[in-house]
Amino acid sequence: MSAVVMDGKALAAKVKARALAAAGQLERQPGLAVILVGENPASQVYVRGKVKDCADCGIACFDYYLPADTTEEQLLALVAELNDRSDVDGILCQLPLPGHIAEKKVLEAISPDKDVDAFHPYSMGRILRGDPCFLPCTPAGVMELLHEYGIEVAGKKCVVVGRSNIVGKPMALLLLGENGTVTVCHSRTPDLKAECLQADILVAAVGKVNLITADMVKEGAVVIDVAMNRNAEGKLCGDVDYPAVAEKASFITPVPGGVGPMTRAMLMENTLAAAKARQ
């Protein structure tokens, strides 16, 4: 078997085209504020990508590049200002923040109706209840990929490897919301291989090169690789041993070009949803 490669770049282009058309129907241009504190190279790449996505989707981007020594009070003051601005529909504060700033405090300061990353406790609670105001971007992107390729979740055994608040936990909830039977694995799972071998849909979201090897994947499984790592040669890769696993899986996402573009595309959709709700 050779897996069907799930093309996140192509689907993201479709989602962004849809967003551009929707933005043109609104009474005013939607706006997204993007905050970057410090000079983390990976974060700079992500933010540049989000700025470009806004331009592609007809969304005004207000980008704030703050020095690493920005105080917590200064950052909270900026968030409060953006909460009050009528031309800002969504606020994104790029993580990680410098160590002297409490991420939890900053994320909780963002108004829930502008929380397009869905990191606020209110947003997370609505997801748990099955009545989300916004869907977290990476898990939402995974679900879009599953839908695009006609992969039914209901009745399937779904295994999520990773329990982060950003991906693992909300991913499990979205799969559960479509009637999957979900297991969440983590660093203290005693037999990860045995758990993964049960998966009809396997989602890897840890951040460890070659964590998921071919002997951990059953024939015909759908394998979604959320992670973004660099291997010993410096090349981008995920958690999955892609060449070997692709020979056993029925569908697989590449890294790069799989889930990553969809994460950014879903941010655009959330920003549009926020703008519609505020008009």
Given for the second form:
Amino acid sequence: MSAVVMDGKALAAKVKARALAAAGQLERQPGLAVILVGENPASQVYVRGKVKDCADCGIACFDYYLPADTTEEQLLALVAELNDRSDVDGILCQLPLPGHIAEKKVLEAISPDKDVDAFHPYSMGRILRGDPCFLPCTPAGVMELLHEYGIEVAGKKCVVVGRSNIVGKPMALLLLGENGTVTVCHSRTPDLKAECLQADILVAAVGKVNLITADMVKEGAVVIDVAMNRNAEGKLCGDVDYPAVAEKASFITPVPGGVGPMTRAMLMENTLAAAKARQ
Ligand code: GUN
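Having seen the form predicted alone, I'd like the form predicted together with ligand GUN now, please.
Entire complex below, previous chain first.
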């Protein structure tokens, strides 16, 4: 079997076009504040992408580039100011933050009604309860891809590899919310291959090149690769050995061009939702 390639770039363009149309219907232009502390090169690329997405979607972007030695107090003061601003509907603080700033404190300072990343404990609690306010962008992007390609989750065995707060845990909850039978695997899982071989839907979100090889994938499985790594040749790749796994899977996401663009598009959807709720 040769898998259908799930085109996240094309679907993200559709989602963004929908966001642009919705933004035009609002009385006030939606606004997203994006904060970057320091000069992490990967974060700089992500933030540039978010600024561009806002422009594409008719969303005002207030971007803040703070030096690496910004204090926690200064960052918290900026978040407090943005919480109070009526022209700011969403606030995103790019992670990771420099080590001297407590990430948890900053994420908890963002007002839940502007928490378009869905990283605040309130947002996470709502996701856990199955009653989300904002959906976490990467897992929501994966669900959107599954829907677009007509892949039913209910009754399927879903295996999520990775248990991060940003992807693995909320991904498991969204799959559970659609009645998948979900297993979460991590670095202490004794037999990762045996677990993965059970999966009808396999989501890899670890950040390790070639973690998922073809012998770990059931014939006809749906394989979603959330990771963004660079291989030994410096080429972008995910966690999945793509060429070999694509021969066994029924559907597969490429890297780049799969989940990444969907993550960005879902942030635009969340910002629109925040703006609608606040108007
Ligand atoms: N760093 C890596 N991914 C993300 C994300 O989705 N949101 C934020 N704020 N930081 C990140």
